[in-house]
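Okay, so here's just one chain, in structure tokens, the form predicted on its own.
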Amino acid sequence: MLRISVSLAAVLALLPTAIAQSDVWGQCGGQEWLGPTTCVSGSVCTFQNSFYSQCLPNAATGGATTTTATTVASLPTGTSTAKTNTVAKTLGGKLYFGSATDNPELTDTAYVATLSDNTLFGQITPGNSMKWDATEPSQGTFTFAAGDVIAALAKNNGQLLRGHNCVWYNQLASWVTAGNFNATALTSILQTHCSTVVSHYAGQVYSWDVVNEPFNDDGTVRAFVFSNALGLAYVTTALVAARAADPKAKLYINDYNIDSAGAKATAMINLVTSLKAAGTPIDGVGIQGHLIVGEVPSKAALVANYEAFTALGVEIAITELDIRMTLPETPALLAQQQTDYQTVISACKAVAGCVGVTIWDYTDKYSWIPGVFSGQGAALPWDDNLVRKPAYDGIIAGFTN
């Protein structure tokens, strides 16, 4: 990704506009680009990504003849003036529409202004600041400063707060994984951690992702330090500790790739069934919803799976929704993404026990997708410039139609 620095952009702004065309292989467009937007004869300005269009030889572009850059300005944007959280509650019958966020983003004042609008977002999830490595980096030493910032933000904005998370195979503090603890010690460590973190936020959190991602995609138990020593008993230990620490918070198990029927969804259903039978506190299942444009299950498949969970006597929530595409963005991909968001939202609306939807941050500017899935991104309803995309209209339609 290439971006022009502020100082260079200022210099370019002073150059005569008649400097005309970029040479072959030169830049010819993109966000913040103030240079030429046409190319010398024999080459065509070709969109690469939101920040970079390049003059490519005609043969390399399949003989295209256009010499204008495809920029973000030429892509469709969202047109609805309805507000997502307001519509989710008043027309969708849901408790909230929310967004994840992370502490480094809170220095971006324009970003925070949108995030703080509780007609858009009625719920906030901290992306990282309540995880184990952030809250107990060394044994018995708890730090809540970063998480407290997110909690205060939600409180000040009148937004619900989701705790994320008590125990996960990833982002564990190294002292846990490298400690060679036996089963008895690990049980005590888990009890202490969940109890301390949940009690710190008692009365502030609507729901907790107590256990995050316990299964592999084939439905087997994910192997890590706690499951290796305790089996799925670690799930019970965490839930019991969380309930004692905050009796009013909803307790969830959260996972991805459980949107529609399959081995992983079946494993989650079986786990919840066994927990309920044993009297273990469990209130909800979090369906993350990290999906792909054009590959989203049908509304019927989603509804059937959502209802399979709620039939167990628990609520569900879509907890980390984003729908990624292979870049570059095109009008066709954005239109499909709009349809896909509408499908997911309308499925949640159709199931009374689906209490809300949270997108995994609201803007592509801070999405995790490009850093993990090479060549993919543009997964969220707001673009890098905090402009609403057609996906936003899909969300509104999902709650209203």
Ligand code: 9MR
Second form
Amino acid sequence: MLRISVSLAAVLALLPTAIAQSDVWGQCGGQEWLGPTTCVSGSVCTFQNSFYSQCLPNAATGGATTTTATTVASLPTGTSTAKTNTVAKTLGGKLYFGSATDNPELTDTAYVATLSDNTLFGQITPGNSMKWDATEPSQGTFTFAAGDVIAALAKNNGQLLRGHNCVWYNQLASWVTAGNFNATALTSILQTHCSTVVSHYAGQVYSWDVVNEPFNDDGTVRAFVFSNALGLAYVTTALVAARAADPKAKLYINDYNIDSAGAKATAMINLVTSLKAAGTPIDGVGIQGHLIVGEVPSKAALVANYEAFTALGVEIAITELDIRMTLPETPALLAQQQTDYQTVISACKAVAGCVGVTIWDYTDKYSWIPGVFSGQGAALPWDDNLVRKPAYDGIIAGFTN
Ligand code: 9MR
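Having seen the form predicted on its own, could you now give me the structure of the form predicted in complex with the named molecule?
Now the complete complex, all chains and molecules, led by this one.
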């Protein structure tokens, strides 16, 4: 018995040393990597991309080791000391600069500290916890606990709250899609859902993405259970229910790939025009802004399109801005990203009816991009280590100039 415990202790004592350093060619860093971050003698931990740093042989250094943090820090960082929300309001003339967030990452105290700084972020959008699958997972059973956490965080920090969303083809509870409901039942289900969720947050929400992503990229109506049964009448049903539930909240329709003129932007313009003509409550168009480094439309093209929306008598907001790149990050890509952020922000600044800009989370650490677009990422102004990137300076310049 004694012999066994001694052996076990000996093995345990050895373990930290055994896993303290990675072998040559082994992983030594990357997002969510919990293993060693230094390399055995004769190799150097070398940054490959946000998810992977590797021990590469380095005879020249005679075995010097370095950490992921050191190699990441060798990329250019943001240098501006101005604060995004303060500058958005004072020099940009906007209501807010904000960020999306999500419940799982709220256990990260360093992350929350920056998120809670209302000189940086004056507005918060819950990334997932107010969606249908989260709020009405089975018919008539409403769960607001996770959404309430985000609402309380925004309130405690003196930040505006954006509701996201009442109805969307994605993250819709399966009982709705699989229920074989007829048009009358679906109308009632939608009324109940929007009315209950918007009522719950009444008085706390500045604006609601009532309808999310109603169009395909070619401007046709996106097919899903509500549009299949009701056509675009479902949009009216949702907006009317939301207005009755919270008369003070600004009601938006939100979509991506409507940044500049094109079939999808035209479809949105036509929809808003017809809603206005019918007297349906509609206050804003959310331009999500999921963009690509080096492929951002010109400021002139953005401004012209933003003004085509505001000419309809609605406000607009950039609601989910991120500008992704093909990894790995390089100084040249980060510089282009800085320019691209500046372009979008300065276009919003130039249009009086563009009320604010929200980034789709603030750090690459919690971005949705790598999980969906393989090999792409680094889309946000803070890196995986919560260090500001040149993109941060682009945002400040966009609001300032
Ligand atoms: O950020 C959200 C991510 O965590 C979810 O997995 C994803 C599921 O569809 O939705 C993301 O947010 C989306 C937003 O609700 C609507 N516009 C596109 C966003 C990115 O996919």
